[in-house]
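Below, in structure tokens: the form predicted alone, a single chain.
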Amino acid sequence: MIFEKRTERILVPMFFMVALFLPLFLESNSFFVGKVTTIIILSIFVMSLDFLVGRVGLITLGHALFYGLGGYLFVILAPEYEAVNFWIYTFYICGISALIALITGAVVLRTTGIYFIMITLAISQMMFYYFFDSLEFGGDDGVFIFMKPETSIFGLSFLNLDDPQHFYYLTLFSLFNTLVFFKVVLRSRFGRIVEATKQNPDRTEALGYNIFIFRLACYVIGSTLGAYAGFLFALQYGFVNPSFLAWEMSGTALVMSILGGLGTIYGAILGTFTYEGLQYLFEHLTEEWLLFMGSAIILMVIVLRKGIAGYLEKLLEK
């Protein structure tokens, strides 16, 4: 089975069943449909980071580089006032992002530990300031996306991305595919070797495996899916700006991953929904919401040592 643990077999179907019918109950409230759509997109981004940090052991503060590139690549590639095909441009964006990840990964993976964190952060901030100072891409205001792509396949179109509900189901489908993809990868022989490179890299290398190649492959996979999430976010709101690439984006995603349960993969969904839910709650309760938000996160990290997923597994795996 794809989902090994009892907790996953309970929570994952439950979540997607609820998410599948959620727009039917929120049909009259497009704001909440949009809000949940945003959280689902962020869940894809956090999941890609959780894979790198929790399963591969690559702690990075530069993952937002690819989140921002996903949006900017669409602006660069697509005609400004023409509706392009979503599936073709998804292939273009993911392909170019994978190539950029391959090149940057070949450099950053020569380092480890704190040096890896610093070099990924430095590259991300370099791109942040490039787009921040670029008049061609709107500087700190960013660039608007005037035409959303069309989704036809062989002349048949089932989704209208201008419809919030249609876009919601596209992102939900993407999240499900991302989750299943990571679970399949981790259960494969490739995934077992990746686990070994994290647990004991010296012994893995002694067995004849080139751990650099395996880590590079994982870096490309995680970065490409991070770019796809950024592409979806840019399409939802119709703009992209340098804040997509800021280190705060990477830091927030890392917090969400830790809250959910580092390395659990499905915990990325729990962590993202919890973080965004708490932020929405505190923002509407008080102007000093950051104080309460920080306190809640500190408390959760202290109490839930292995994240929300770890706590639920402790309850359900007995």
Second form
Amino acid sequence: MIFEKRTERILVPMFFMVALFLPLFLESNSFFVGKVTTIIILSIFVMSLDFLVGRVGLITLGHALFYGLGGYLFVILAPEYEAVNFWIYTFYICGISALIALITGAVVLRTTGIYFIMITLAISQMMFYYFFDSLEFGGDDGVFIFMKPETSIFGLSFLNLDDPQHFYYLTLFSLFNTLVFFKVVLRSRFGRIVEATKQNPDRTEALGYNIFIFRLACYVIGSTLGAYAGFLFALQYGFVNPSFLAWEMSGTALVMSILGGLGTIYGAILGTFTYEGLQYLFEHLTEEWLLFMGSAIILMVIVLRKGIAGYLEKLLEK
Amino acid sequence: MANDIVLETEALSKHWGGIKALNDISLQFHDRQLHGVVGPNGAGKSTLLNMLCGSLKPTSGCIFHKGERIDTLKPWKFVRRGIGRSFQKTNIYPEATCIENCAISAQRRFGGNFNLFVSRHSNKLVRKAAEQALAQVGLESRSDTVAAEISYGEQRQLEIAMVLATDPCILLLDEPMAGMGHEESQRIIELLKELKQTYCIVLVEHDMDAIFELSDQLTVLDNGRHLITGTVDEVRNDPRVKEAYLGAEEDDAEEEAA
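Please give the other form, namely the form predicted together with the partner chain, since only the form predicted alone has been shown so far.
Next comes the full complex, and the chain you just saw is listed first.
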């Protein structure tokens, strides 16, 4: 069983059951289907960050770099007025993002601690300003995606990305796969060494493991999934702009992941939904929603030391 | 006896700025022998061990393993050559169970470290090697206990089990008996007696009785210098050792008498 904790075994099926039937009770074009889709996409992004920060111990402030890349790579690669194949382009985008993660990772992973935080931030800011000032990618306005990809496999098409409900199920399916993927990876022999490296890097090296390679592999995995989330987000809204890879994006994702319960993986879903839910609530209640939002987060971090997942585990685990 | 040198240092030095932590040390370590290293605090014992296991690069001099120079290699390559070390301060994975601690050490040599999809528990070889290492130090009963929850003495044993699980041929042990009670120390001594039949052991230890009892060869370091290497009796009767080690005490005694 890849879900080792009781809390996971209760919450994960519950969440996916509710999410699976949710659109059936809402109109296909309703605002809520779109909103929940966005939160699900964000959950994938936050989950990939939670893996890096909470499980590998790589506190990155440059994760949004890959979120933005996922969107921009599609604009760069795909012809403007032609519907390309979704699966093939997912493969391209993930492949190239992985390669970029491999190269940047080889540089940034030579540093640790505060220097790692700074250098990941620096690299993502570099890319931010590159796209911000670029003429061919619309500068700070970004680029529109006119044609959504088609999703046929061997001529069979069962998904229409223009249909919000279809798109919703695609993102839900992706979130489920991401969750299972991380759980499986962390349970593997590779995951054992990753866990060991996080707990005690010096000892792990003294046991003969090249911890740099393990960290690099994780960095590539996390970054690639982050890029995939960015790609989905770009498809949903039909545009990319530099705010995708702004540092605020990395920062917000980090807050969501901490709110959910750092390193719990499934906590990323809890954190993202809570954060977005609170924001939606406060936005509708008051003009000064940021003030309430900030206070709520501070309060939650003080009260729930190990995040929402940590609190639920304390209740359910025994 | 002469041909079974497994580890050798040649004019090994480590300087920190102007401070000579270790100066011009040439030693030979033999297979199936326990080589004790003693010396007062700050003599350079730990520095020597840190260089032998690769975590510290020498300022000058070389280290040879079975005739090949290894001091330029990355630390994790030392373990792959069969050089395992334990730490002075308990250095384990506190959140993992004892068996998992040993599995982490054992797993490397069986491959599949980059296998992302198969459960870590499915490999029987790793499990068996980890169980064997735990059994060697007598911790079988603690197999499924989280390492943070076992006693300090048991943690020290676990530390050794983790080194054994890497399947080494050379054991570098940094004060395995530090902070242990008499009974626990006795268990470690018995264990080391058994282990030295099969491994080359370099033992740094403050417990003099233990080291006199165990050592085949004994090296005394003082202030980063190599004082003497010989059998226990040779070292015991050497006047220089008395001066370095006991000399201070005798002086004190004389002063007091005067």
